[in-house]
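Only one chain is shown below, in structure tokens, and it's the form predicted alone.
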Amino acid sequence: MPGEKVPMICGIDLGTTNSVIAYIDDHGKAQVIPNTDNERITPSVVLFDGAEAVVGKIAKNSAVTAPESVVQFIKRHMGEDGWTQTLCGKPYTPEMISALILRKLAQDAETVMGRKVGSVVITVPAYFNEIERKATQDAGIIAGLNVLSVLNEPTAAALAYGLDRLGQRKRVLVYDLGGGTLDVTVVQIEGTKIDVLATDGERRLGGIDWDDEVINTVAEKFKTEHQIDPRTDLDAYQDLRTKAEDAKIALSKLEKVRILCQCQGRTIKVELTRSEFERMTKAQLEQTETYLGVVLAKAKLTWKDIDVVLPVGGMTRMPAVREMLRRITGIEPDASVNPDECVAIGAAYYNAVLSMHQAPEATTALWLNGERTAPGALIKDIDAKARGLLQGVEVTNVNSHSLGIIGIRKSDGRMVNDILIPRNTPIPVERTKTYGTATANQVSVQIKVVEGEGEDPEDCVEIGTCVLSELPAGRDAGAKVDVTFRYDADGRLEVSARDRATGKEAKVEIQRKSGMTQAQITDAKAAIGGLDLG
């Protein structure tokens, strides 16, 4: 229509705690898009009332007064099989649930900039398997969003830090803890080029943990002096989590605050100093301090040959965090980011430079109100000096997670799983192996393909299969078999399998697996599209 506006670049930092959108501007900058509250953040936080779906702010101040009607910290069970939580009399999927998040954002940022949301690049923990990607990117579509990918976290803040220093060489390690997740990546910057080195991190290590050190002490204070133990309370466990949440904020600023616990008419005051929560803490801030070490290893690197630590999310605004920092790395960890907003920014950053290299009339299109678009349009009222800088970026990631198939080893007879693309592979990569069949006269091969590190298949994820079928019959055990890995940088692993006597071939894409088939995703879509969102 003529004179209507571009629809947005976006990217979303779909996080724990709290999530934020950003979008490239037409002088190709990423800014953050305030919601509808003028906040730049959101709390990743539902409220269910009935027919309604409240989010943010609002729904985190209600999870002390209606806490059985209150979602938090769903992204820690993103992927997670069979979860589900009732509310308001129906279930829900970790999907479902960050899905309506994810429209929140969109919908607030449509209001704010008066322009649609045309495509997205959601960014994930670095340490997220294939599942919990998959359930990531189920939850966009779900949310009505054009993901156009998902993007590790790490990598998104080196962008959103190194687009301002193209051309120069610089070896970041990036520092993310965030309100549940911890990765710790080390990132090259030089020239035009961003690579990824190593990465490697805990899915369950964040903000919330240290938040659970106070409530443990404050509570065992409580049952001390009144015999009640105010977390088997529902109402008091999540004031008190609230409470211990703004107590662990407060003491990045302030040397001590007081806690009040109320529970069944009964109330306790509990002066918390800065160093005694930081000694609670302490295991919690050395349990990620060993990962400063592993992942430089990984990278092949010595502390000498960093020139940047990066500080990532809103928890390394803690002082122990910082001063850990500057004790293990010997350099000051670098200011010129916003912990919580640059993984949006660099995200938005992301989404632009795969809009680039997308011409208007490529396939891969999206969907824009019923009419069919391409990535690459959306670029076009950027000015051209950005449109250049964009143009020449390059990313290269590195699969966070091995990738091998499950094998008889000869020796034992024992199945392993045989990795063809260890963790920390540059990507795209491509990989071949070859293999003899298992047994005499036979005429199919059924290569299960697997993510982990683990030798025991049993502690590996299983992703996908593919078949090579109507082989010759009559021939002997060890028949040779070609397998080839390719992983995109998009994250799209395709398997073939070869017969080398026959040349049959067969080939598969390993679908990310969730727990949700193509029909539930559609009809999670129709049962989360019936709530208003407030």
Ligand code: AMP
The other form holds:
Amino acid sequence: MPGEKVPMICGIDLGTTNSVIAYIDDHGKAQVIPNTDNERITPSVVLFDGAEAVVGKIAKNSAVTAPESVVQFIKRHMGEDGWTQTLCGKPYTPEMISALILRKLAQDAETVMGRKVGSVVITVPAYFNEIERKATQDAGIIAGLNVLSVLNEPTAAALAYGLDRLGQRKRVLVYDLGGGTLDVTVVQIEGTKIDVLATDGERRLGGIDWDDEVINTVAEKFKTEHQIDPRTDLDAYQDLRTKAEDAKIALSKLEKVRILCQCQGRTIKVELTRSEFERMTKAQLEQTETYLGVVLAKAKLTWKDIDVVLPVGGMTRMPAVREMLRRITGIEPDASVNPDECVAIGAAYYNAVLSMHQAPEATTALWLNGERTAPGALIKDIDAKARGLLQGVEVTNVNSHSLGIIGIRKSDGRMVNDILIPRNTPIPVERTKTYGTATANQVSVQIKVVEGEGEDPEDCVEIGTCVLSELPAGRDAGAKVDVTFRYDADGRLEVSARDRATGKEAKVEIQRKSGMTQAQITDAKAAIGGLDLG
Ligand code: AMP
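Having seen the form predicted alone, the form predicted in complex with the ligand:
Expanding to the full complex; the earlier chain stays at the top.
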């Protein structure tokens, strides 16, 4: 339609505590889009109030007065089988709640920019498994978004850092400490390629744990003085949680803060110095420190091989975190990228890269003729120089968890996880391994596909099954079957099994257990569709 603005290419950092949306401007630069309250960061908190679902700061602040109607930290439950929270009498899955956050980000972006959101790339912690990645993608679909891909957060951060530095070879250590997760990753930028060399992290370690230490210290003092535990009073507890976080943030700038704790009409004032705070959270910081060595060893590197230390996540504004990074790595942590925004910025760039690769000049021309179905058409406005830069970028990812099948070990007859694609393998990748049938006269083979590092199947997550059936009867045990894993850059796994003697083949694209069906997505869409975003 003449005059209609080209839809935006967006990147979304869907965080445990905060979320950010960015888009690619007409010059090919990624920019954060503020929400309708003119804030660049939106708390990932949802308040359910009858027919309304309020997302963001109001929800976070209302958590004090209406804790039973507020959902926070939903990302920690992403992909958790069977997890629901009942709000205003209706059950909500993590995907549905995350979809409300995504919908709010996209709607606000559209209002502020006066343009449609064309496509999105959503980021996930590098430590997320297949189920959690799929749940994140499903959340985007429920929100009505065109999700081109999910991308690891540290890869996104490295892309935001590295785009201006293409052509140089740099090894970047990304230390991402956010509200709820820690990711440590070594990324290599070489020429126009960005590779993840190794990654590890802790999915339940973040700012919330630092806040908890402050809460517990203040609550114990309150108990001593008033014989009441404010943690047992929902309103007082939520209030204390907000104040503890504020105190932590203030201590990144100030040497001393005062925390006012109120519960059931009683009050105390607690003074907290930065050094006291650092002492009480020493164990948490040390826990993050251990991952630095682990990831470096996994990448088979020493600190001399690392050129850049990139702090990501709000928590890296803490002086103690930067000091620890300096002490361990011997490198001054980078200050050129914004730790709160670089993940969304990188995701927007990655979306541009994907759109570019899907957009030969012909599809761009189609847009000019009035068609606008190809995602690549969205990039027509981007400045030619920026287009050249983005076009060259290649992002190589690694799989963060090993993928294997459950088989019977010949030596002891035990069922074990036999790994085909070890973790940290650059993707896309294809691996084939030959197995023998277990019993004589076996006419079908069931291949259980698992994700996990341990040998014991109990320690692994089953992510799908491939069944090769109607094999000839009457054969001895040991008939050869080739199993192939094909893992693409989007994290999709195709498993095929081929009987050597007959050439019979079975193939499945892994249906992750928690991956929602089309019908479930339609239902979830309808359920949240009735909610007004306020
Ligand atoms: P993110 O998940 O990256 O948005 O990080 C959010 C976490 O960073 C929360 O726990 C915040 O309390 C924390 N945070 C944000 N700003 C600061 C700051 N200036 N100093 C310390 N922590 C901060």
